[in-house]
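Have a look below at one chain only, the form predicted alone, in structure tokens format.
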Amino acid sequence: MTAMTRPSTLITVAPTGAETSKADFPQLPTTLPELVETAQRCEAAGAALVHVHIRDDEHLPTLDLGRLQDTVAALRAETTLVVQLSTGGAVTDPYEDRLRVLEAAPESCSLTMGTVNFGDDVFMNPWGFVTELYQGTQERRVVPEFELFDLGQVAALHRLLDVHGLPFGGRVHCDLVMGVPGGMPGTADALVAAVHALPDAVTSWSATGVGRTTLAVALAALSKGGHLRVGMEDVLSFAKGRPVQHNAELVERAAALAGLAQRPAMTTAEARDLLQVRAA
């Protein structure tokens, strides 16, 4: 289930997210210079795609279009990473702001396939919003990464592709987000069940293990032929009693695991071919 002929692993880094506060975790990259520095170090460590949330001057999550555009431009100027903007934002962001993310012209964007309980919050993704966002990606030639938090969202992906066809580029890449309180557990059994249920049109998939499930999900994904997403958006502890100091640590570990699996980290050029993103 991959478009690559050479066995390799796409490593995505999600460095910031929208949940953790800068005050609680000062090493979180929230300014544009911090994000660019993080992206550069993570690319050198083996990442080929960066999943981006941005913050305002108070380090709070924002979907400000000007800031998004500046972020895309800076990452393109300073790295060769595939730039993927989050259309999820924070759970409180209105649908219109989330749709407007596409106007920042990223090469890729996240597209969550349904509503999910997210800890004590609810991450809203009703069908009408999902289809409007998907059609927007097709029109603007942005490659979506379908975020799947449970098996119901896998079923929704079948429905979306059946009704609205393939995404721009013709490839279907999804990410299994596992271990979120309210979503599927971060276990090998859950991963195998989700992969078995994916549409035949899926050409590649990655997996994200949130919190303590990070390593279990990474190992299961590699053994099942999948790719990896890591980063401070998803985990803040490198090991018991040892906080993450920089996202590059997580990328380095993922690259080492991929190497042990004899599927080394792919280059950014290979990632662009895998996903069939348009030229930056």
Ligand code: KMH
Contents of the next structure:
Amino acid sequence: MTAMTRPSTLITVAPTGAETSKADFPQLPTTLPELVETAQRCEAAGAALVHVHIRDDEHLPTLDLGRLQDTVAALRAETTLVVQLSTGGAVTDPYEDRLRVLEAAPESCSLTMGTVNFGDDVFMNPWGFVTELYQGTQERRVVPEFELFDLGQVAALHRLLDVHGLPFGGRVHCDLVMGVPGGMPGTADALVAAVHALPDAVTSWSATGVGRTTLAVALAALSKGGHLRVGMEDVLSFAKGRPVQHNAELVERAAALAGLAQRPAMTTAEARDLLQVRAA
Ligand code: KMH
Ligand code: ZN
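Given the form predicted alone, corresponding form predicted in complex with the ligand:
Full assembly next; the chain just shown is listed first.
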């Protein structure tokens, strides 16, 4: 009998986001030293990729290019994590600032495949912006992670790949962002539907469930062979009545679930190979 080898699990940590305020949640990492400390602890706990939103001196979301460059440099110096900058930013960020994120030369960036209601706001990603950003990633050799908030965005990913070809590196990695009010629900049924609709060119996918959908989505993702994203961008409660104290707690739990599924957390070297990011 031959032993069956199971692939390992890419754990992405999204430690900060753009929506939660420092005043409401002081343990949110918003300064560069806090972000670096968080990244180091999360790497030790099993994370291989960090999805980064940064804040200014007032702890408000910013896409300031100098700060982004300093952040990429610090994370590269202090961790071996794959560094992914958010091009989503905050719902108020102008398109020009979101496009300029690529100038900070991350290995990876997020790229959302369409406009979606986002709670009481609207997260704007019209087709022209999506294609301009995608072509920018191809020119600058940045590996995009396609963020999919609903099934319509999966259809848009088919269209993008058909019209503009494969990303830099040749791999197609997606992240299902589930449970956002306005997007697809964070359920196993929705996850299965989205996974079945993915283009054949997709080589890997992760999923994250916002808020109380976090565990249902993580368990469904592992069952369907997907990878995991966790972090305080997406969830602030570890359990009912128990706020998250540190992003590493969420990574540790994700790594434990992946271990139970016999698909342990992958190393950062394995993540680089999976995503085919360019050499730093
Ligand atoms: N903050 C949201 C409006 C991304 O990082 O690309 C967008 C977001 C997605 O978080
Ligand atoms: Zn984000």
